[in-house]
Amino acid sequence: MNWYGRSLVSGCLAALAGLASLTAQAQAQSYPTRSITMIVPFAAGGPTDVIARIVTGHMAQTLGQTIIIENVVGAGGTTATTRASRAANDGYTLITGHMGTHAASVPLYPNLAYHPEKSFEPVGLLAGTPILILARKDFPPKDLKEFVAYVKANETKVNAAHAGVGSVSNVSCELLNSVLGVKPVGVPFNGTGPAMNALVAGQVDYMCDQIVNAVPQVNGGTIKAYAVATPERNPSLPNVPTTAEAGLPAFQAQAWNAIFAPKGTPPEVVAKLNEAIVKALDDEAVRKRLLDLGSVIPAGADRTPAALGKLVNSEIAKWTPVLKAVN
């Protein structure tokens, strides 16, 4: 081919390539334009996917497009974040992850399929979700000093209940269990949905679970809580001591919810889509229910997809060291 028809060529490729970004740009204005898939990667009912539903239900207004959920559950969230992570980066199938999924995936999972920072574009934080240390409601020990005692002492006896490894239940509850020094029996479950209705039901002994999963089961005396994991008391929950009131300083946990899309979804999405985050955030109604769940809502400044990104970060940093040296 001579000079003339390599040029024509090189410029007809230039024109396509052109054409195509002038294309991807026109859709990412005028997204979305159909429902968007929100993968939720656990059971219906668990913390992740109650707040999944009130935050997108108000973001669907906002977007002007229906947001269906979608519950895919196995290995701790990692079977649902490995589909999303596949997923085309259009912005119409998106993930609802935390901090297992999302952090201590990494060290508990030395194949996984995905990495949370190299997979994902960070979207925006939904709640922060303190953690409880809970138990069926005829469990012997009446506070948490005798919860420690007691557990210490049956530990080839007693149980705890959690969603797959790696789930914020397990998790939580394998570093409660090093900080007691204890190994109890895990009984898995697809989702902290199941688990919590096991727990209520007697079948379990005690878990850590996020506070959403937990307010009414509380409040309907159904469970016990002996503490939360966190430096003050949560509002939802007065009466139930922290950590440090209750004996036990050493244990602090907070989980968190947000939405990821999968790498490469195009910038216009992604401010899009926090846009719809920060309003819903923003709406009374949504905040009442979060707050109502326990739930710790984001201040501005930790909304942005460059905060959650950090946040990702320095969650992995925390949990590999902490769970490397559980397992």
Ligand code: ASP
Second form
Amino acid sequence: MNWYGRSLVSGCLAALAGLASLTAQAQAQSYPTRSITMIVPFAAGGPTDVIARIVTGHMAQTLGQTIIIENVVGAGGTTATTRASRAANDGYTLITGHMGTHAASVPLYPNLAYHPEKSFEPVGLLAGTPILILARKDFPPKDLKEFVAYVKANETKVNAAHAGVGSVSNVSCELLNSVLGVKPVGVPFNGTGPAMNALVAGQVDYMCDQIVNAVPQVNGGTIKAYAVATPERNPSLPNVPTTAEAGLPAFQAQAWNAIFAPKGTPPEVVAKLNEAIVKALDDEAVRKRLLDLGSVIPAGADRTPAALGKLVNSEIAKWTPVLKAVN
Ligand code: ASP
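Form predicted in complex with this ligand, following the form predicted alone:
Whole complex next, starting from this chain.
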């Protein structure tokens, strides 16, 4: 091909590339034009599912499109997160991840098929979720001091429910167990929705979990809460002491849930989704539902995609040495 032919070809290619980027831009500007799938990496009825449903219910109104929740379970939430990382990066498939899927899983799964920072665009933080130490209602210990003594004395007999290796319930109880120096049997579920049902039914002994689906059960007396692992008590459970008040200050844990999009999702799309999250978090009805369930609503500065990116980075840095030491 002579120089004229070559420059014609490269001119056409440049025009095509320009056209493609214009189309992508136009698509991002008109986003969303159809329903959005929100992957929830745990079973229905657990904290991640409940928070995702509360916030996306409002986001759907802002965006003018349905948001369909798809519960994809397995491997402590990493199966779903792998799937979300491989989805088209057009804003129509998102995931509500958490401290487990987007931080703790990194040191726990050496062959993880995604990386929370490299495979996703952070979209926005939805809620902070204090961790509670919970037990079936007829578990013998009356308070945290008795719990500590009982679990130490019955280490080989007691069991702890969790939502799979790397889940929040798993890593927070691993941390608790390492503080206590015990290794009880773990009982995995597809999420702490089903794990909570087993706790209510008295089929498992204890669990450490995000406050959200525990509040109605604790208040209804179907399970008991020994302590909340945060510096302050939670207004939704004012009678539950902090771990420091109850004699175990070394156990501190708080988790969070947030929305992520596959890497390369256009910035305009991420911005629209983030705006919809912010609107939801400012809505009185959404706030009330989240607060009634004990969650902590992120303050303004913590709501940006950049702030979520920083959180993921600092949480990986925080949990990696802790979990390596525990293992
Ligand atoms: N709270 C859970 C966890 O332990 C998962 C869930 O939301 O069901 O990671």
